[in-house]
Structure formats: C-alpha cells, structure tokens
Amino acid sequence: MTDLVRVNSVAKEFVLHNQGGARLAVLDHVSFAVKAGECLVLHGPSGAGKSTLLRLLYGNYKCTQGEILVRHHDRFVDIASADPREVLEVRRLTLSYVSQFLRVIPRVSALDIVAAPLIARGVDFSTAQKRAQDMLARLNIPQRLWALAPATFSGGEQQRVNIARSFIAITPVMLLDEPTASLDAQNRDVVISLIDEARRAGSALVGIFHDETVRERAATRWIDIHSFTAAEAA
C-alpha cells in the first residue's frame, strides 16, 4: 500500500507570550506513516498532545521543527512548510478534518450544508442534493429537519449533520477529532461504518477516540503519543 502520509522528526512548542515568553514543549520527535487503507489512532491521555498533532497535520498550527507530507495528487506537499494558498489546495482535494463541532451557517439548510461539499466537486445539484437526503437519513436526522438551519438543533443533532457533510465525499486523507463524541451506540455504529467504508475506499484516516470501545473497532493501528512507537491494534 502507498504512504499518503508522512510525518518527520516533527516538534511543536508553544511560547507564551503573556507568561513572559516561557516555552511550553509539547511533542518532539514525532514520526510515523499513514497508508491508505488504514485508520490510525493516536492515544494517551488528555494533554498528550493529540488534538495538537491533528493540527500539525492539517497545518492549523505551524511544526517547530520537522515535516508533514500529505500525498496531493502525485506528490508530496510538506504542509508543515507550505505556503497558505498551497495548504487551502491541499484542503479542497486531499485533506479533511472531521470534528465533532459544526460551523452554524446561518439561513443555510442541514441538506445544503451536507449536499455543499459535493456541489464544490462538481457533482450535479440534484445527485448531490438526493446523496445529502440519503446521508442525512443513515444518520437518523429527521426528515422534517432537512430544510432547516441547524442552529437550533440539538448538539447532537449537529454533530450528526457535521459528520453527514464530512463523510460525504471523503478524501484520500481524513483526520478524525472525536467524531463520536456525545453520540449514542446507534449513531457511534453508523460513524464507525463510515469510518469503515472509507477506508476500504483507500483513504487513509488519523483520528482521536476517547470512547475505547470505538479505538477498538476502528483502528487498524495504533501509536502511544508517549513513546511514538506504532503498534498492532487488539
């Protein structure tokens, strides 16, 4: 299988400038590799550093010293020195970030939000807008919801319509931040057969899961974000 992603000797610290510059050194020395294909899962405890390296990758944060290589195309784009314009490109085609938080758009339907990533890919409205009903459905949104804005859905009814225009055209790339936060087992069995069809689809995945029961069924792989060492999942 082709790595899709790399990550090289990378490093991130923190300076807090309203703390007198102090330095906070958060990961160091991370390296690993992605294929597609797999879903690899980063573990350890809360303030690991997790969330922080899902930002590296998705080039949020800037890497104090290393690379991160995400496979565009056919070639390697090193997000951790990439200008802005060149990370966006790499965002559109290759490279997703699935939380578990939605952006409210306001006046802007839950069908329209998860139909709006196919529609950007140049799928027809009416395809997309039937693929949007049938996502939208399998994550058990009501259908009297559909035409709504989700601003006054419940939480969890907004991460379930995240997840909806996330996996909805799925990218060779996909950095997973807790997607199943908050779900009940129905919905956290939906995402991870998505998580699932991704894969077999050659994505290769990179995700934080709190829920063990969840890191169990959906990784293939594992690192201990303390020793960096990739091991076989259970």
Second form
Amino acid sequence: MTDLVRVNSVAKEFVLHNQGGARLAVLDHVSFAVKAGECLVLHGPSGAGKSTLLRLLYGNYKCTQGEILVRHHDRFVDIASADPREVLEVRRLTLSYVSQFLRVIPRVSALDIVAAPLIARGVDFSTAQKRAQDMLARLNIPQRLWALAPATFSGGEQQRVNIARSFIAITPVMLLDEPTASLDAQNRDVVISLIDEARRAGSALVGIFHDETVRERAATRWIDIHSFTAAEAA
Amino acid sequence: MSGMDMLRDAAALAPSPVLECDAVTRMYGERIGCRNVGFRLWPGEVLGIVGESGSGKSTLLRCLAGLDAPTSGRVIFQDEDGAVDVHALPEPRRRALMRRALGIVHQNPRDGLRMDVSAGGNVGERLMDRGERHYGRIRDVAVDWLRRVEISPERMDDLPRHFSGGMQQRLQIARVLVSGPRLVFMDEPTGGLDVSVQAKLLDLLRNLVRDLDIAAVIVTHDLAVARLLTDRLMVMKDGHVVEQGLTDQVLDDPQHAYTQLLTSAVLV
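Would you mind giving the form predicted in complex with the partner chain, to go alongside the form predicted on its own above?
And the full complex, kicking off with our chain again.
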C-alpha cells in the first residue's frame, strides 16, 4: 500500500515570548509513515504531545524542524513549509481534522453545516442536502433540530453534528482528535463504523482516542508518543 | 480550525495573483505609516490584516485600494487584460479601475452610502455608472440585491438615514457588490455594531464572498472576525508586518511576541 503521510524528523518547541522567553520542547525526532487503509493510534498520557502532533500534521501548528509530507493527488506536499494557499487546497480535498468541538457559525442550520463540505467539493445542492440528512439521522440527531442553528444544541448534539460534517466527505487523510469523547455507547459505535468505512475506502487515519474500547476497535497500528517526547519534557 | 477552510474553492487553479503588493511603504513625513509590506492574493482568497489602532493597517488598506499612493513600492492588480501598476496609472484610468473592479466597504456606512438617495437608488446608481440604462432592469437587480443582504424590497424607496446601523452596513455591502468587483476591501466591516447584528453580517459576508468567488482584504482588530472570515492573516505593529500565515495557525500557534500578546488577551 502507498504511504499517504510521511513524517520526517519533526520537532516542536514552543517559545513563550511573554513569559521570559521560556522554551517548551514538546516533540523531537518524530518520524513515521501512514499507509492507505491504516488507522494509526497515538498512544500516551495527556500532556505527552499527542494533540500537538495532530495539529502539526494539519498545519495548525508550525513545525520547529522537519517535514510533514501529505500525498495530494499524485505528489507529496510538505505541510510544514507549503504556503498557506497550498495548505488550504490540501485541506479542501485531501486532509481533514475531526475534533469533538463544533465551531458554531451564527445562524447556519445543522443541515447546511453538514452539507457544506460536499458543496465545497462541487456536489449539487439537493444531493448534498440528502446526504446530510442521512448523516444526521445516522448520528441520531432528531429531525426537528436539522433546520436549526446548533448554537443552542447540547454539547453532545453539537459534537455529533461535527462528526456528521467531518465524515460526510471522506478525505484521503483524516486526523481524529478524540472524536468519541463523552459519546454514549450507541453513538460511539456509529463513529467506529464511520472510521472503519473510511479506512476500507482507502483513507489513512491518525487518531487520539481516550476511550480504550474505541482505541482497540478502531486501531490497526499504535505508536507510543513517548518515543517522540522531547528529552526535556519527559 | 479556520472558519472557511472547507467552505470555499481555494484558488489553486488560478494562474496569477489578483493582487500583488510589492515592498509598499507609506511615510507621513518622518513618521512611518506602513513599511515594506509584501504579499500576494489569489482569486477566492480572503486576507485579514490585524493589529491595534495606529499599527498601519488602514494606511496599508488605502494604498492597496488605490486611495493613497505609497511613498515607495508597487501595488499590482491583475486586470482582465493583464497586470496593471495601480498607482502608475493616470488618475482617470485609476479612478475607472477602482469603480469597475475594486470595491471598498467602509467602517462607517455613511462614508460609502449617499444618505440623501433612496436605498434602491444607492444600489441602482452603481449599475447606471456601468452603463445600464433600462429602468426596469436596474430596479429588478436592485430588488434582488436588497433581498440578498436581507433588506425588504418594501424599504427600497426609503432613505438610508432611516435605517438601523446594521441595515445601513448591509446596504453599503449591496452597493459595493452589485457592480461585480473582483477584489473587495473592508475596513472594520462589523465595527460599531451590536454583537448579534455582527453575527448576522458576518454570516452574510461569508456567504457572499464564497458564492461570488471574489478576493477580499479585511482590516479588523477583532480576532474572532478574522477567524471566521479569513483564510490568511497578516499581523501589523508600528507599520511593520510582524507575522503572516494561515489564519488558524497564526491564531493557534503565534510565533511573534506581539502576536502572542494579542492572542492571549482574548479567547478566539
């Protein structure tokens, strides 16, 4: 199988200029690859740098050193050095980030929020709406909520809307930041099947899961984050 | 993560930037307005410029929009028939370019609207500037644009001075966008509005920019506005750009001391 992600000698250090220039070395010598059809789980205690690594992969954090190659169409783009315009294009089609938090956009209905990634990929409006309805139903969002903006939804409902939005258009590389945190068993199972479907469709997934059941059912491979933790932080 | 990243066609296929800002410096005597600013903006991209008052962001915007000439440096606009150096154009041609291809949304709607002309007139006038003479068509387009910015066509014949601040701002946006600019400049577009009105306006701007696939430069001191509306961010301090990059990266992992201060002061 092909590598969809290649991480080469990545290091991350935060410099806090307004706290006397304190340096926080978090990750060092991070190197691994993820193939199509894999779900790689990052394992380790909180504070060890799992979320930091995921954010580096998405280009949300800046690498201090190293490269993060993501296969986009038929070439690799280095997320660590690509210009913003290129990163945005990779994110639009290839690389997505699934968190447990929905960024609520004022006045936009749950249905439109979920359909948006399809529309951005050029799917026509009515097909996108239909598939958004299917996703919301699958994640057990009551139909009476579909036309409402999620600002007033419960935390769990917002989280499921976000998962519906994230999995409606599967991307070749998907980063999962505790997507199942605090979900009930039924919805957790839905998320596990969505992850499996993405994997079988050939996506490469990298995830952090607090829940051990999910971890064991979703993972095809594990990496212990400790092997990448910077010496000073360890 | 960024607000608009998934929502719009990035401009990867566009062969050339719509705007190129090359080492732009604007001095006021000895004092620096903005210094040595450079970036490129592609079709469909939204660039935010943030910084506190006096940081040079409005000065830069005025240079980019063709309103003030830079002391040195160039502003290159990709027009339909090739690149033009905006400030090297003779005055009448620059004016014509600004009317035809550029749009400016002012912070104060009074600076962008004609307060003694009806709402419909404010929008229709721009079509007449472009040579449209058919009254019925002008009225239809004006009605359509008022609807798009959520102003009831019943208010078509009212004067903007009888509108609320939020409505005036929406009307100004309609007046700017009706002429189909390829590049829009906005100076604190939600400044001076209530929070709930801001949310409505931001949602409207988000959709319009996406649907029309225009490029935009937005000056704001509000990082939440920048997060929601922009793809890329430039941080200015004392006339200099101290940091620029992807909006979510600059806000979530700021590198420069000043950006760290700015982002730690508010939750974004």
